[in-house]
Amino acid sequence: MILEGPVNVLKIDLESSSWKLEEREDLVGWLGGVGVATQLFMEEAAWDKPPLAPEQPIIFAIGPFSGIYPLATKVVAVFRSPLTEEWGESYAGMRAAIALRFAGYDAVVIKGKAPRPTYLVIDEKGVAFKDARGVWGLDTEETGRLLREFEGGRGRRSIWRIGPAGENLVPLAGVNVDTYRHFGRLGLGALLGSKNLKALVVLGNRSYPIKNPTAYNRVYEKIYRAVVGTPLLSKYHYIGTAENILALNAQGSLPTLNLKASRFEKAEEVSGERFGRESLFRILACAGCPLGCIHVGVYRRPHPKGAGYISTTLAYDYEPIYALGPMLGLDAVDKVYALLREVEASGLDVISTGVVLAWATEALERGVVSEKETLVPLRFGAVESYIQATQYLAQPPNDFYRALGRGLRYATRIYGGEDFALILGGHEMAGYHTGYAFLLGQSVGARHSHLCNAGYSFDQTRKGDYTPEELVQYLLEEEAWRNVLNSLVICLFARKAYTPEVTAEALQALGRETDPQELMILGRKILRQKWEAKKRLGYTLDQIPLPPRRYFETPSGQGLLDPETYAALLKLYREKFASFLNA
């Protein structure tokens, strides 16, 4: 679908190894991406079943801009999260979107459980169900290497796979996409594991003529120039998001040592600039992106038998460095790489892994747990213990790691230590102790991600100069608009290029008459549907607790935060929420 004709939905039943294609005219109004995926989830979810029940769907979707306009490079996944047990939503790039576009599908719904380990090959002819017993048990790197040998389509295919963490149904597990990107957060990897689904190989060779090339070229050029010809996105290319390490450290907003501090004295040693100088190997771009922001470094380590070195390439961004560096006190590029390599191979979400290990370290320091539980002497800065603990997270040897792998909300119910557990909305915190907008934004966002509404950006831009009403209105409007961008499934780095006016013009060039106001209404409509789904999964805004005490003990970028001020902001958000969605 490029705004004409139906939405092509590929439905796959793993139980019976069957598939069918549905052409859905009724979904066109939801634009694509998360709009379409939300509607499909409303139709397909098993509301009374746990997240890992075979009946639960996994839904992938692309949008009308995928493969058409610059930076429309993402695929959205929607599912019931095994981590929070409610709304799950995650995004990944590389070749994922363009491969699905050329295979001919706007959305894919996967249900059931395969009778044996399986991987899927999805192309324009349909779906092939293949025996994955030969790669079951392998890490993400080896699985990717073998599937590249087994399957054709080099240069056009996209390979999505899980590691041991997903196979072992660890709710912190993600899905590796083409080695350097991920469906990271909220436990999608465990869902694949629960379905005996090791991997998907997606490829295709279809083409899509543009009916009005003059209008299309004009808009394409405008977006392209905004992306590559202005300073809007240049930082993502040169140093990448890892540039944020020094910037957030200078602001006093860099969570450090389980947020005992908001500045890391060794920040320079793990800065984006240091990673670049010591390890940068190449800069990659997702298919359809003229920018290139994926910084790939080389990690060299001595061969265990003393014969030279082993080299591994790893992508570094702000979030992995934050979660495995300052959060755990790792103060050198090679130390971060050593742990990142283990996280990648295991198929774990890097942010949650760093945050749960930081909590476990402080819990051990305080005597909340003992080495009888942790099995290794966790200590801030001690990388070898963290590598071993990461392996235990992926393949739990005892009840402690089984609990920790279910996230901090679950683990602290058993072991205590809630006051210093860095969770918001049941989800481990992203790397921004910037102020109230981040704290509230991750708590109330539909998927409890800093990317729902970019509260961290508001904190950094306004620097405390705002009224409570302005903060709440920003979070509401930003999340609604991001639902439009996520229905087009563009990379959010390009959000300043895709203004409402430009987005409407781009849609018009493809044949859809619309305007910015209509798009904003659609964004609210999608947000309303998400919250309807969350409500049916048993979640409401009234359930949001006061964040753990640690957030109010350590100064943020706005200084010490006051729990009473946070509570007042949350109350105001609840009051404004319903009227905003129904406006």
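Computed from a prediction, not measured in an experiment: that's the story for all the values here. Positions refer to the first chain, counted from 1. For clarity, a rigid core is taken as the largest C-alpha set superposing within 1.5 Å between two forms. First, how it differs from the form predicted together with its partner chain.
- With the core superposed, residue 304 shows a C-alpha displacement of at least 2 Å between the two forms.
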The other form holds:
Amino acid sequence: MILEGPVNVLKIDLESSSWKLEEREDLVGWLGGVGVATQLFMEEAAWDKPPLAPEQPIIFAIGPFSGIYPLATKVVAVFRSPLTEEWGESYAGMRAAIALRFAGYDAVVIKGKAPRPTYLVIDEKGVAFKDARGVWGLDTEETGRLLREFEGGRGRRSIWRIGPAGENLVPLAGVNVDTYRHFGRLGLGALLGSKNLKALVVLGNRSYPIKNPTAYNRVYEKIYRAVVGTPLLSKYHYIGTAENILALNAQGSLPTLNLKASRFEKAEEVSGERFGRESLFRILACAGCPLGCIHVGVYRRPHPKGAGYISTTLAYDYEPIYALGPMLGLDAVDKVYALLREVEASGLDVISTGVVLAWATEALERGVVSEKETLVPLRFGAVESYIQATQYLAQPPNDFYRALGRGLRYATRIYGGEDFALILGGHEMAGYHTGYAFLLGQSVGARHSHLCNAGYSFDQTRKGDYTPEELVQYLLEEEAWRNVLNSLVICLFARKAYTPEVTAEALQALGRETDPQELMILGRKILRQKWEAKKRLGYTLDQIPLPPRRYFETPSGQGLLDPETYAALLKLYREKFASFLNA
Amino acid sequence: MARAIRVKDPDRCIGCYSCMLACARLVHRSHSLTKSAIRVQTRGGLQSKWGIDVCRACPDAPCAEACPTGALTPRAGGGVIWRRNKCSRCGNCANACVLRVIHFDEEGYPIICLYCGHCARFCPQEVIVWEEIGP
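Same protein, different condition: the form predicted alone was shown, now please give the form predicted together with its partner chain.
Complete assembly follows, chain above in first position.
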């Protein structure tokens, strides 16, 4: 589907090693991406089954802009999250979207459990089911290397794979994409593991004629120049997202040492600028993004036996540095890299890993748990223990790590320590202690990500100068609009270039009649569908607990937050929510 | 003066594929990664550097020399001119190309660089430049 013709849905059954292609006219109105994936989830979900039941679907989707316009570089995955047990939605870039586009599929639905470890090759001819027994147990890097050697399509393929964490059904496991990107956060890796699915190799050589070159080329160039030619987005290229370390630290919004503080004394030592100076090796882009925000550094260290030096390349961004650096008190570029290398190889989500280890460290300090549970003397700043603990998260040797790998909501039910567990919406926090809009935004956003509605951005730009109504209205409208962008599926770094007007113009140039107003209505409609799914999975706005006490003990970028103000904002959000969605 | 594409600074390549997409979009009127006279690929995994393969506009073009139908003829200053109506799709040009940069579209026609410079215009890093090469 490039707006003409039906949505091509590739349905794969791992149990019978079979696949079929469905051409779905009825899905065209949902645009693509998360709009289409949500509809498919409504059809395919096993509502009464646990997240890792073989019947549960994994749905991947791209949108009408994928491979067609600049920065439409993401694939969305929708699934029942093994971490929160409700709505799972995750995005990955690099070559994922362009590979799926030129393989010829708008969406992929995977169900069932393969009888033995398997990897899939998806191309324009269909699906090949390949034996992955020899690959099972290997880390994400070695898996990638082997599949690159086994399969064709160099330069045009995308390889999505899990590491030991996913194989061991750890709900903190993600899926590594093309070495440097990930489907992170909500446990997609465990879902692949539960299906005996080690990896997917997606590639394609299709071409599609351009229907209206004059209009399309004009809009393409307009967006391209807006992205590369203006300072609007250059920050993502130069220092990268890691520039946020110093920015958030200066604002007092950088969660540090399990949020005992919101400034990190050693922020300078792990700043994006420092990573760049000491380690930057190259900058990469997702296919179709002229910007390039992926900063790859060299982690160079002495050979363990003294035989010179060895090195590994790793991608750094704000979130990995936040979660493994300030959060755990690791105060040097190489310490962050040492731990990041372990997280990447095992295929864990980096934010959750940092946050659960920070909680475990404080729990040990306070005697909530003992070394009998943690097995290693976890201590802020001590990288060796964290490396060992990360291996334990991926391959749990005891009940404690098994519980911790299910996230803090689960672990605190067993061990206590809720007051200092950095959970929002059942999920470990992203790195923004910016104020109420972040706190509320991550709790109520559909996927409990800071990216659902960008509350952190509201906190940072408004600096406390707003009415409660304005805050709530912002969260609602931003999330609704992002459902349009996530249906297209663009990288949200380009959100300022893809205004409703430009987006409508870009769609018109591809032959779809629409206008900004219609798109905004569609955004609400998609959000409504998502909430229908969330409700059926057991989530309601009425049951949101107050965020743990720690959020109200440590000053945010807006100063000390007050639980009563938060509760009033949540109440207002609840009141406005239904009327907003149905308007 | 004839112009051609030169890979000036591959170390600056970020792998965005904007050049390939520009060739497909503006020359071949296609959404495509393969209908492009320019190929960017890794030398084996994203840890490696990028290789950027373009027509080098050889002064005494071996592809034209190998063309039995006169579809490919040498261009003044280097490189070739391709005429679709004379092309028999024999594939000799690709076999003769020393740099192996000639690929085929789905109908079997070779994808030959026009030296139009669109790819360079869309390179955000000035990896590829479009410059004068001779008379």
